[in-house]
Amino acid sequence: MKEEIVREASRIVGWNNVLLAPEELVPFRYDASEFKGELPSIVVMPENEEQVSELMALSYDKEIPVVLRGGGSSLTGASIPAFPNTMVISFSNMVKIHEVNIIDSYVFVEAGVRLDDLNAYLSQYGYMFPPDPASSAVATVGGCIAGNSGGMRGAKFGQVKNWVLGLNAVLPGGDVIRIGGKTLKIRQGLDLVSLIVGSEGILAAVTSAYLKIWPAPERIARVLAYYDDLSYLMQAVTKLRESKLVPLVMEFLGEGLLDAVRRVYGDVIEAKGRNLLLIDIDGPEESLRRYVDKAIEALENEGLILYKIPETPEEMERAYLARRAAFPSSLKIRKKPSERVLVSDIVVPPSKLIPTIKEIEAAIDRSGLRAPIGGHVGDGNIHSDIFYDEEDEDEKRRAWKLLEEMAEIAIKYGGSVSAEHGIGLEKRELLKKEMKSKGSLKALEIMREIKKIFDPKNLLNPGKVI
């Protein structure tokens, strides 16, 4: 990168907030996906919105591509450079929580605040920010807004898009926009907040956000139910939904993932049963027992092996961590160091879960690959960790084909190729396939035109999504 650009970036953020050495830049070629990006030319870590604005103006003037970086936990390659000579703007220094307003039910935070830190802060007020992706220890507010993250509490609270009231963001060229606000209701013409949420950093750099907050559950009961036959587990899910209970969490782990989790969390995960359904039910003390009894009634069928209700706070936390750690735990069942994991993330209407999973299992069998499944069954979101040997071109081809087949199954049952992991590099062609199946390729044309309006030089996270 030209020396004058390095000097100017250093003037804006200070030399101590600039990374240039190859060994400092290498981590930014990677995120949590299987992709390897280009080595960025420079990484800058601004401390405030004004510096972000100046950096975006510098990028625009010198036509330098920019990738925005939060915690780097994307599973689709959304947060790595797709092209050389790229500037990465890391929000690791923008971690202020400016304001909490309980009466108005919002918190105002900078983009670099990590979700676990935010919820730890809110806990002193008895509140929480409900979306909880598995990567919440590292995932940032800005990254979750860009990815429209979900997580285990999605069964009750949905995705990040339901919890963003307003945004401050910087456009390519350096202009700052302030959209939405502090109120639960607002009309400002076209809804630009919703447009930026989930845009994966291709439209604007979110610097801070007004987030809606919610009272933390008064009490939680956690139930672990074990089944040998996955169809019986899914029957239980159907009965739970028919019961009109709205669990805080409704998760399942299939056989392969459950085996992996048992290796790490065997102290709280029973050895019996090939599949696990984990549900959380929240409510006031005086009502919780009735809710739990109603849930157990729905869980009981001829395929139920046993159920367990963790009683101590330590047991409850370990059981919760076991589900959150399913993906990293699955890495322990790799057969050799060269095995990689391609993560599927599809969604269907919950009423279509049983036929969807049956077809997915058949596709896995045809592929000859190991691809254990699990997911957020409360909202119809299914994940699969597809293992393949990166040194075996045939296995790699079959892994990508299986990913495509799973996406096609989701489309067939009225779902989508991506639930919460986004499009990034991984699912651009699958998104096109989904839109084509709906007779809606025009929607992609509109997305491209919107991208041009926000970013006429195509400098912001180029090569992603569309």
Given for the second form:
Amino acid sequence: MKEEIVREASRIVGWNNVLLAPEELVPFRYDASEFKGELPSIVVMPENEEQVSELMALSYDKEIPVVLRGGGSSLTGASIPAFPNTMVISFSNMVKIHEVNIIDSYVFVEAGVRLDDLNAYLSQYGYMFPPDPASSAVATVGGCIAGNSGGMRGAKFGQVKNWVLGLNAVLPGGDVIRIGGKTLKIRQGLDLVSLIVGSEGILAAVTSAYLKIWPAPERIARVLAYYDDLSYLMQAVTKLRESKLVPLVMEFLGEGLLDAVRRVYGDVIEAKGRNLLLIDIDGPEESLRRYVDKAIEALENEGLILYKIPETPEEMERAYLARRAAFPSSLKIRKKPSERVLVSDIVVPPSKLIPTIKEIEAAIDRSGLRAPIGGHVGDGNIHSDIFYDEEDEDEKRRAWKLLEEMAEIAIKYGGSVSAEHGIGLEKRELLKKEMKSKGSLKALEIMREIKKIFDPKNLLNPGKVI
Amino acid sequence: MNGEVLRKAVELAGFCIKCGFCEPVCPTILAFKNSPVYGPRGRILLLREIYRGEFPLNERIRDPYYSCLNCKACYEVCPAEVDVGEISSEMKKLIQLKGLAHALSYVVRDVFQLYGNPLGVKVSNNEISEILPRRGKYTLFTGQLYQLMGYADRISSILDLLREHPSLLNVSTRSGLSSIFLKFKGASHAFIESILCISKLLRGRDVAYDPSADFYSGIFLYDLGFEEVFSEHAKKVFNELKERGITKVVTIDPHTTYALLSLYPRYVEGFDIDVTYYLELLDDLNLKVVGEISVAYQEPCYLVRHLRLSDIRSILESVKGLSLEKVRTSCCGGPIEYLYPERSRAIAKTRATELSAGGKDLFITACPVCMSNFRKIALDPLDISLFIYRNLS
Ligand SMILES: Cc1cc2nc3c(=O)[nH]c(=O)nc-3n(C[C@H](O)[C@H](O)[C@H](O)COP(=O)(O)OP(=O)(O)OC[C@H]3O[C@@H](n4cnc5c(N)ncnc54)[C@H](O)[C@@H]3O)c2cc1C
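Now show the form predicted together with the partner chain, given that the preceding structure was the form predicted on its own.
Full complex below, order starting with the chain above.
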């Protein structure tokens, strides 16, 4: 990168907020996906919106590609440079929580705040920001907005898009836009907030956001139900949805994941049962018992092996942690370090879970690969961790094929190739496939045109999504 | 040899999936201007590039690994149970083997080889001998860390000088330099007081002291990656203890305890000395404070994370009238004080804020390294032994 650009970037953010040494740039080639990006030329860590704006102007002026980076926990290669000579803008210095307003139900935060920190802060007020990706320890507000993340509480509260009231964002070229607001309702012409949410850092850099907050559940009851046969578990999910109960959390862990988790959390995870359905029901003390009874009624079918209701806060916490750690724990059962994992992230209407799961299991069998499944089943989202040895070309090919087959199954049942992890580098072709199957390639064209309006020089996270 | 060490490090990192859960808890990232290569995930990513030959094995790789505190904060949150402290230790060995380490670390090694401890000071233990008998079931093994950390304040100034004038660290002048260290006399009183207090607490508990059998453990040499020097020293210490018929030792600080409990068995064949941390012998304490006091407690990472030993927190919590906030364990930054003093102090400051150390009636720790590092930022923690001794009912 030209010295002049480095000097200018450093002037903007200060030398202390610039990383240039080759060893310091290395981590920015990677995120939590299996992709390896190009080595960026410079990483800058602005402290405020003005600096972001100046950096975006500099990038525009000198035609330097930019990648925006939060916690770097993307599973699809969304936060790594696809091209050389990139400037990474990291939000690690923009971590202020500006304001909490209980009456108006919002918190105003900078983009680099991590979700766990945000929720720890809100808990002092008895409030929470409901979307809770399993990566909340590391994931940032900016990354989750750009990823329209979901999580375990998605069963009740949906994705981030339901919780963003307003955004401040910087466009390529440096213009700042303030869209949406701090009100619970707003009509502002075309809804640009929704456009930025989920845009995976290809349209604008979010600098701060007004996020809607919600009272933390008064009481939670957690039920762990075990089934050998997956279709009985899915039957229970269907029953639960019919029962008009809206559990806070409805998660399932299939065989491979449950085994992995059992190794670490054997104290709270039963030895019996191949698959686990974990549900959280929240409500006021007085009604909780009734809700739990209703849930158990729905869970009970001939496939139910047993159910457990953890009693102490410690047990409850351990059971929750067990679910959160499912994906990483499954990695411990890899046969060798060269084994890699592709994470499938499909979604179908919950009523189609039973046939979907059947077809997925068959596809996994055909592939001859290990691909344990689990997911946020309350909203029809199924993940599968597809293992392959990166040194074995044939396995690698089969893994990608399986990912594609799962996506096809989702499309077939009226679902989508990605529920929450996004498209990134990984699912561009699958997205095309989905739109094509819907006879809606035009929508992709519109997306590309929109991208051009925001970013005429294609400098912001180029090579991703569309 | 290089290949072997690298392979071992890569194997240790094997199951890392780069999720980044470790980054928010790592004290060094923040102190190194939020640069992730100074954190667990970055250290692994760099290692993997080195292993694949994509990043050259040159001195640029030194600081990311030497800055690791080996505090295990990352290990505690890692869903794949990857221990980056161990990985950094392996990498330090490699960096030493390649001769890429800090010039200052070679001074430490030279001084150590000349004088038996990394500061070259003469440690006097006569006062302990006056408190404890010569014979007993256990033998006190101070490992000299409290004594040595007592000099740390004074030695900082000369280290600063060396950092400003690296030419002083040329190989030819190193041994001459070593003698400068010898000029330091008189350890800070706080540290001596702790040892004396510990000795008094151990009086009447069948613990003996033999000054000729009290050696520096070599832990700092291990931390600097001088594996062979450490291993030789560990063998020597073991033999000396054996020759004196010592079979059970009592240690008093987390780092020495770690060296003896976790490292010596790895490096000394047949190591069969029974090692007990002194607070484990004091399980019948009845403590009382006057009125109400608020306490900040810096829990030593080596004690709770590496050794899972002695729950001092619960000792404190059980004292009536004492209030102690629950703050997660985090390192004081002390282990890198020698090589990265400014960063180490930045970590201490962050930690002091987390603990609200300045705003409490008492600030307690149980580790001479923590004590020394907090003193550098104008705090004055009280060693747990003094607290116990003063409040025994
Ligand atoms: C173990 C694990 C579990 C996970 N579980 C879930 C889950 O349950 N649900 C879920 O939805 N996801 C999950 N993820 C995926 C990922 O963590 C989330 O998508 C998360 O939201 C990413 O946040 P981040 O801050 O790490 O973003 P990054 O990875 O840094 O970036 C993600 C995208 O956002 C863009 N971006 C970052 N900051 C900004 C900004 N300020 N403005 C504009 N664009 C920006 C980036 O350019 C990139 O395109 C998981 C990941 C892991 C590793």
